[in-house]
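In structure tokens, one chain follows: the form predicted on its own.
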Amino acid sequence: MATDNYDYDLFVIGAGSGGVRASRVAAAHGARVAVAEEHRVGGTCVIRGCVPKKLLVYGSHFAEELQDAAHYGWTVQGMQFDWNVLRDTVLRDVDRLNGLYTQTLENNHVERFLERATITGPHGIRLASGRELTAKVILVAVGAWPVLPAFEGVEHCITSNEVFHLPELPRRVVIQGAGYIALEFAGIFNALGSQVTVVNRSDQILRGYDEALRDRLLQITMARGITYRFNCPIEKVVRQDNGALSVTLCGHDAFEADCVLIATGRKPKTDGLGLETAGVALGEKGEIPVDEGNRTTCPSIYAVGDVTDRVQLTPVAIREGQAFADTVFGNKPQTIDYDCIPSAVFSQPPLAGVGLTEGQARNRYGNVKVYTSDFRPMKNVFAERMERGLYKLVVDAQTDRVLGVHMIGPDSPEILQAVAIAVKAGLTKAQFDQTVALHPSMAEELVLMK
């Protein structure tokens, strides 16, 4: 399929989940493909995001589960935690996944350039080494990067990129932000024994998630010892002679911390990429607007994943990469349906949701019915934890169709995946009710609500 006019049929900038999928599939369709990656093959999710973070979540759960073991007859003596062991085990798995992603590219004969690449025109690429290349089609899949606010001493803070490499477990952690990244790390550090303070410029956590679940998570995490300071972002951070950080919040006295983690969002990583040389339009935050076929305002340049103006989730990037490659190189046109995408927050306890929240449903449909189950998970009974789970079904009163399912409690993300199929399929509350319950389980609450 390669043409004599270009070095490659497809040149991909960024070897994350979307870029690797697009490269592999395009090569399988017969295209001559190359990919450039300035960091490590695998992208944010694999190298510095959801995969290593979920492993830290698993590691932190043992603090609670080992304590619970005594109520089930087990005697666990000499319990102690070594941050270095957990950190290094996680990083070894990151290395393993990096190798698997690299092998995938090699097996599909995708040429790799482990250096930064920028765009010089509609078909031009320049590598950091100075080499100039051309491609019939260019795909931008560089993802997003943590945003650092502007305040004095921000250079003493870390982001989610660096948190996996901490030399020791900090005793006192300040986390700025109240989105899913902030609350997941708050849960991890709290479970491992750190004193955690979450600060935020507004008075809300997890904007976009169902309000009842957000309130429940706030109550539970406060009871677990996480401190929240709302409407007061960080004003200044000063490194003291003893190595501690002095943190000043707007309107508050300074207090000490050992680590300040900034988790205030991520920004598409388009700075300095050279997109303007090809006439690629950008949004206000540097995101790349694309059409339903992933094409930018330059006909020969496409974009997928977190760098675009759509949904920043790894499974979405993978589907976009597949659709792009099948459409452009496989003669199998595809578009992505962004409706009913499930999402989860691996907080402690975790929450998950799919479809419309109660507020969104009322705004769109007006007349809705809401069914809830507020229960104490069985695993919390012996552990003497009073934490309660909450499941919620949002239903169109006219058609009985389930518009959304929202859950907080142990294993909610694992349960939700199957439920998302039902919501995507447009099943009704009556069909949920007709399904025999699986007893005893938390999931049975989904088909027992009256």
Ligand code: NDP
Contents of the next structure:
Amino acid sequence: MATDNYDYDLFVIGAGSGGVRASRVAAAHGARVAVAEEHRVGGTCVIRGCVPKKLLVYGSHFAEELQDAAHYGWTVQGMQFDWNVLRDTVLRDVDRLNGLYTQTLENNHVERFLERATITGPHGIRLASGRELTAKVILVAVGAWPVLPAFEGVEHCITSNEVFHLPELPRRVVIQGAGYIALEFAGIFNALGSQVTVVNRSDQILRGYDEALRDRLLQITMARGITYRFNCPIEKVVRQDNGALSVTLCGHDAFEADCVLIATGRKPKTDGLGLETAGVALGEKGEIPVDEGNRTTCPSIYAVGDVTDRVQLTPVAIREGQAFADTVFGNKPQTIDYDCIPSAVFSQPPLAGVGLTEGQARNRYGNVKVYTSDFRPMKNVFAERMERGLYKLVVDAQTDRVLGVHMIGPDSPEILQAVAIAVKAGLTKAQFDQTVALHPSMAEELVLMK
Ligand code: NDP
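Having seen the form predicted on its own, could you now give me the structure of the form predicted in complex with the ligand?
Now the full complex is given, and it begins with the chain already shown.
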């Protein structure tokens, strides 16, 4: 694609997972590319999301491992935890990845503007410094941002943006919401020894996941000491003279906490972006609707990732960024297949799924067979942990095709990624059964269900 009279062939707003992939691939196809980022290169996943969260999960999981170690003959003396060490190690790794992402852009000759950029027309961009630029194509990859419900004292609460920087480990944590972020941090804080209360506006956790797995997670986490308060969102939070927070839930007496984490979803970050100047239509939640080629209602402006509110997951944003760049700058048209995207919640224990849940399959196919394995993992038996894993295969009774696999138990995200290939490939239950078990493992349950 020629530059014509524009400053760039492509200007990308947002250097997160989708934006960085699109920038470097378009540049590799020969385009003159610039990217603007108002926070840090790497975006939510790398800077304040998946990566630092997973490191905190690893860090907190040692509590369980160290407890269990005694059953294997280990004596662990003077066991102590220092939040500052874990926090700083995690933040150092974030710096490392931020450097690697920046390096990737540099190596591909992508010009970087570390400031906010807004759109001034179909081909116009204005940087926060006041500089005006033009591009033949603009890609919006600004992601999403935590939603804060409106209640008195919400300014005393934090979101997943701040949680990685806490000056100390809070003794008492209240988490509003019962989705991914809420349950992952409930697990982290619970394992690290904080007293955790999860409050949600409904009586459901992890809406969208298989019901049996959600029930199992609820039972296990309650047994581990997490308290749930359902059907009662926060009414107000008051900062007291002693520094503690007084939290009132609708219809309840106030109680004290040291930290209130809000995890009630993320909203596309389109406010004040100037999209109206280019005629880019927005959806109800502020998301940018796009066609299957990632094009908005303005022909020169595209969007990928969380800002489009299709599937808010990093690997999806990366694929969308790649497909956009290959299609528009590489002469290799591509669309994304959104079917059978595996996902996981890094709760403790973790939960993972791919394909249709039992409920979805029954609605769509009517005649469905469900196979389950409800078992106590060997390592739990040995460590005298009562917690049981639960695996489920959802099968189309007519064709024998496996429509969905859902699992909760140790390492389930690691196991699920591999079995997702089989589900995506449309394999049948008989083909699962033809595969010899790998013994002893938890994953062998997948080929042994009768
Ligand atoms: P989720 O959409 O997962 O959960 C939102 C929670 O907040 C739900 O429990 C919902 O309740 C509740 N809620 C929604 N709106 C309100 C409101 N106005 N007032 C009170 N409660 C409300 O959002 P998260 O913030 O946890 O995560 C955002 C996204 O980030 C996820 O959807 C996911 O795509 C991504 N993510 C993925 C991770 C992973 O892959 N492991 C990890 C972290 C985030 P109810 O359901 O009862 O309505």
